[in-house]
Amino acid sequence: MAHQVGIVGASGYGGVELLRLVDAHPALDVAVVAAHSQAGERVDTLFPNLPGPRVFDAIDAAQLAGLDLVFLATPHGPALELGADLARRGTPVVDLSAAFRLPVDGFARWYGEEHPAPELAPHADGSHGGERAAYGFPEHTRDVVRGARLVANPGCYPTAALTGLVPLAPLFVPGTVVIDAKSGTSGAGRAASDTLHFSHVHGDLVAYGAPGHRHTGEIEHWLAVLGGRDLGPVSFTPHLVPMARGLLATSYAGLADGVTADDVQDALASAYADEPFVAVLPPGTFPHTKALAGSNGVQVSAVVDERTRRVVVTAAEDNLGKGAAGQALQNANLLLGLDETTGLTAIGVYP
């Protein structure tokens, strides 16, 4: 019998991508497709790629608590309340928001508020204990995810940046990590915004959120935890590019004395040799966002600049795939004891 799951926030881009993926999953059935302001409306009025009579449900915590798993694709405010409620009821949750990605101190610093459910926030060292949230980055935390009840899905920018940086962290000079990342407009959500107006975005490229974008804290914290050492402050600047989906993160870091290009390539290759969704490209070959559209794949490559003694690490993903819904489904598979690749592919739609 298939697992009964719910998607809350299904009227957003991350939520509807989840609906598309879960509808094709052989071991999951979507029992609840919940949205706040769109409750009662047909799904295909917003998303013509999903034709049929299905309508958005109202959000009912008691109904959701009876399911085998719930995906939360809401902003972090609603997720803090509903995610905590469901976790306390014992319902497995994969949360795509930032509600449970950081320990309480980090959450207060980067989100400007005290965490309302500190007993559910992750441990500072990333270990899983009690009912605390697990950081759902399967390539580096799958064993923690398997034993969790509440999983915090990483942000889109942190997923790409950390994929490239975590295996190389032991090779870096502390205090030298700089990340330049660019995302398609779907990363900003479906809500109408003047900055996302077609006439403004078309032909434009703009930085935003620097120097205090909230994903900076997530990247710094989990790079230290998963990379095994504190590398100090990270400089992170995101950019908006005029395409619907896709994300590219180019990171720079100083290399410790004696580290060679072969050391860099070997570290990446050994970290991801058996990973079904991460492709390590040869040095000098760079990832393409288009090659990953619609997939849960990540491409990563690194080149060493001997003149500056810096490494350049580039990682690409679909920001709605591995950067959101695809990774959430990967985490759900782990939570439910399924093969984590079920219902997912690393192969993008190309051209």
The other form holds:
Protein chains: 4
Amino acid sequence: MAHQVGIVGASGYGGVELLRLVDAHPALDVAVVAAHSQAGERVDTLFPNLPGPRVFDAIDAAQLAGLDLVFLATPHGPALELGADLARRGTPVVDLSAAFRLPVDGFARWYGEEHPAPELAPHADGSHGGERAAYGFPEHTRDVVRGARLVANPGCYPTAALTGLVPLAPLFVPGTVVIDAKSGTSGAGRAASDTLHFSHVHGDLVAYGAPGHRHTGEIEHWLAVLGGRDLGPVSFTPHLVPMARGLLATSYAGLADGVTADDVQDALASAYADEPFVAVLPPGTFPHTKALAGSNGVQVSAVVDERTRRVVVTAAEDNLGKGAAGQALQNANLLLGLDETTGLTAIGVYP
Amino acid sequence: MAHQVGIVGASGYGGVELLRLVDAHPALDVAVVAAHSQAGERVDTLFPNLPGPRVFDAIDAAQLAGLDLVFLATPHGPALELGADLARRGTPVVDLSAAFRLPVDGFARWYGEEHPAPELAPHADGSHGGERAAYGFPEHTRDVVRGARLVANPGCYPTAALTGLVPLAPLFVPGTVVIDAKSGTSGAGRAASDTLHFSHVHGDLVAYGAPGHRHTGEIEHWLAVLGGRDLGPVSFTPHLVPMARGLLATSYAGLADGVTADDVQDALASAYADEPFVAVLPPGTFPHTKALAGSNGVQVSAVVDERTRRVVVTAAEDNLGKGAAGQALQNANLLLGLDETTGLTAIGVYP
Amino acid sequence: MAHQVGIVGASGYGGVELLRLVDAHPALDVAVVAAHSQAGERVDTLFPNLPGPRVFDAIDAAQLAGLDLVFLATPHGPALELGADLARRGTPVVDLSAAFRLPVDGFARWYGEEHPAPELAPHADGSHGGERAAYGFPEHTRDVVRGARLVANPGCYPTAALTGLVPLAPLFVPGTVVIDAKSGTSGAGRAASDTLHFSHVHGDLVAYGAPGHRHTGEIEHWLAVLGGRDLGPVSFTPHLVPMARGLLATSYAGLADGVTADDVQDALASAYADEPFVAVLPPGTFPHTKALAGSNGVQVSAVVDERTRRVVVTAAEDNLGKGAAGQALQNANLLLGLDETTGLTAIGVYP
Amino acid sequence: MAHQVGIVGASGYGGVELLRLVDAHPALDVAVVAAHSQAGERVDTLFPNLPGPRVFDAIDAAQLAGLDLVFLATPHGPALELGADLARRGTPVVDLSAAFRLPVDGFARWYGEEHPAPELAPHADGSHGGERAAYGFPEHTRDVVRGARLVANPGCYPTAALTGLVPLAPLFVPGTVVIDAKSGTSGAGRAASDTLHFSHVHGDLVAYGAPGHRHTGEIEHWLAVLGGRDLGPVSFTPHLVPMARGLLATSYAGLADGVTADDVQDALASAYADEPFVAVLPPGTFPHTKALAGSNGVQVSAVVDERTRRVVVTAAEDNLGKGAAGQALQNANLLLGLDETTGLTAIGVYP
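Next, give the form predicted together with a further copy of the same chain, keeping in mind that what was shown is the form predicted on its own.
To see the whole picture, the full complex is given below, headed by that same chain.
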């Protein structure tokens, strides 16, 4: 019998992509599709790919607590409250927001507030921790996720950047990491604004939020934990690209003496040899964001520049797929004891 | 055990979309992925959504004849030859080209040549016909397809236009049908050209091929056959729209005296009430092409303009989905006795 | 000495395009750049192509009345009031809204309210009329504009449609005109909305507002007046195309007996032989919207379909150029006695 | 009387943009519009923004030598030959290719061949040099250009990157410069290819050509010469962005001890205070590529990240404007003794 799941924040892009994925998932049933301001409104008014009479539900914590699993796709404010509530009641939660991604000190530093549920924030070393949130990056934290109740789904930028950087961290010169990232507009959320008006974005490219974008802290923290060493502060600059979906992280790092191009390729290839969602491309080829559209895949490649002794790592994903809803479903599969790839085998829609 | 199928012309957009769909189909195995000029080349050189070492095969008619079903996604020239060859050997074929869509006189008129295999061209009245090709438009020709060996998959424009017009044909004034259609660039094929260069298409909109686009003949013929009456010559103007996928047909027709908006809506609703791939929208809403991206769906709506006594019917599809590879797979499911929706349940990737 | 002009509604797309054009105009000075809700805000916050400290002014009717000419680029509500006020004070006005485009009965019918300044609405026959507004379509109403104080700038859709249809009206069968129009998103205005979010529009195409879009009434009225005969109600369906600028009107009409393709081409060619902003293309070529980007040009072509005895006329423009601000400046040049092309010679930015 | 100029390679994007600009230039006449393979073809077949009967001329060196100035917009191979020929005959030349941008050793290293006209290659120190080519970056080499006959127009990437980096070079830690650059598709040229097919580029983002893109050498060389010090090898990674025009260079560099954010802003502001084509934005705002579409402008901004002690400099341009044809015309104005801004005052077409 199918597991009954709820999606909260279903009127946002992460939420509705979860709805699209869970609707097609053979072992999950969507029992609740909740949204704050759109409660009572038809889903297809906003999302014509899901035609029919279904309406958004109101958010009811008691009702959600009775489900087999709840996805939170709200901003981190509501998620802090609802996530803590559900976690304390023992309901498995996958939270797509930033509410539980950082240890308490990191959270305070990057989000400017004390964590309201410090006993649920992850351990600083990423280890298993009873009720504490697991950072849900299955390729690197699968075991911690399996033992958790509350999973913090990584941010879209951190997922792409860390996929490329974590296996290579031992090869880097500390203090040299620069991440230049580019995202389609769905990463900026559904709220209408001048900045996201089609007329402004079409044919335009712009950087934003540098320095100090909050994903910087998430990348630094987990690169240190999962990469096994502190690489110092990281430069991170996001850009808004005129496409609806897709995210590319181009990362630069100095290579330690003696590290060769083969070392780099081997480190990536061996890290992901058995991973169904990560493709390591041959050196000299570069990942295309559109190759992953609508899928849960990531593609990574690395080239070594002997002149500068830097490696350039590019990693592409669908920011709503592996960068959000896809990975959330991958984590849910782990939490529920299902095969990790269930409902996630779609191939990117290209061209 | 899975059916062994071949895809010929797999390096074109229709072919590679078939490959994407059949790779994910639970009851079909891709045994041959053939392409003329790309034989020996890796598939992922052209299509990065399908990474891996797979290469395009050469086209070998004898090998293809041994398969359970062959998809032809070549231009109509090669399809005429290969389709006839395979049909004569008894191999089930779904042909995505225009080779077998029209009776011999229509073919001669619109394609400027005598049909080289007249005994395989469809009957002029669309009826069952032994070895003759069936026009593979399942919502309207399901039974003929089931009894056929050779299926002519409809063109992308005819699929959208006919979905909207066929159920309404009895309500029209003959001689009043105008179809203004718009397609994304993948409908124009993969061959690189000045016209299809990103720099030229981006931010641009242009009509082309009017009058006399060959899909005009296909629409006229099958509108008469499936709509049950001759509606006279049809005006058809296609446009190239700056998007990769998606097709919208906006059709206009005069309504016979006494026909009401309810009659129009009822005719569409009852025609498609049980059809899994066709959604009839409420009057006043309009289908979005992107709602169908990567799916086999069509969305249709109609509004009646009492001032002009015309109905405006809009129908949207993914030109590579229901407009090509999706419908081809739907036809293959019918030919092989599988459930018609197998492997075709993907929801459109939106936003 | 340069004429002092004001732009009201300068924070909208029509207004800011006027600002871009007038800033570069050799005989006009921008004295006032007024906007309702953005008053006090820097222009470059919204429009980074105009960097610098300039801020939007508040709207002050007395101040505007002292200028040599005022452009109104507000919605028609404020324009009705402000336009009437300025017209009564004798200040030349070019109004880009729909406030003064229709005679009083047409206005009441299509805008659902009595015209509050009926003595300023245009004569039903388009003739010279003292204080009455002139319909500012210089290629067809140049003399009326020259004698006017208040000019109603045509809508974006009417400009393109009428450019193609007016010279051909004598050749048509009444009751057969169908106009299928497509616009980039800037035509829908700057107000942020779900519908205009980049994530939704990218890769999408949709019809809207049919039947009953208000431009229908404007097209019907002026096609009758300028074409010299009543052609009956017109079907008009607009579509939203994924591009920021550009508008294409594809029009269909039945041809009267005996009318030939040469008659059609001659009618267009002779109508526009001396017009600097209208290019009539050879039959068989089709206008590209991007060819006009940033310019005041229109391109038109017509093909005759002998099978259906219909002509298909396609006309392309920049909806913010000839479809709005460009034509407004052309009208202003006429009002001020300047050469009509002053400040309007930019060539379309292509590719 | 207007100067007679020729454009060679006019069927490429750089060439046709020159044609668009020179057609509108008050002191230049286009006497020759030459193209190799398109000779005899109508210009408007490729470029519908320039309608009319004009055809591409054949390339005739003798004819060109008689003109007042020749623009070369061919690949660097033909430009080496033709540029040397014209330079020796004394005809002023602005070459948009890479033929004369690097001193002989740099040319040999990055272009893999001995320079065939070493006496015309620029001095390694960028100084005045008789017949030697001047690097035509007016904001930094204006005086050298004025004294030259042969001007090497900078590459599109170098123009953006150097605009941001040259004034800041004294503040950097050597060996820390990373340039992550992004360009629209027109930068990749007009030749049709799979890679540039609209269907592939739409909704896609990809890196290419790293490491070892030839613009790396040009940036390194001129950053050292114009910045006044050797900053060591530079990492440079270009990306292809789904837009037709526009280029953004995001550059990272470590700041020397004690350098403050004010120092950075002051260095940029004072370098460009009197430059008509360079806008230095306030810190915290970022340049939009579309703000420069169709113009000769560059916009630059810099933010300092105290955590990493790096500066992030973003510079935007139209790759066909300041990145190619616009700057070429700016150089031509200097060579011909005209005001540097003549014919270059167009404001970016936005939105």
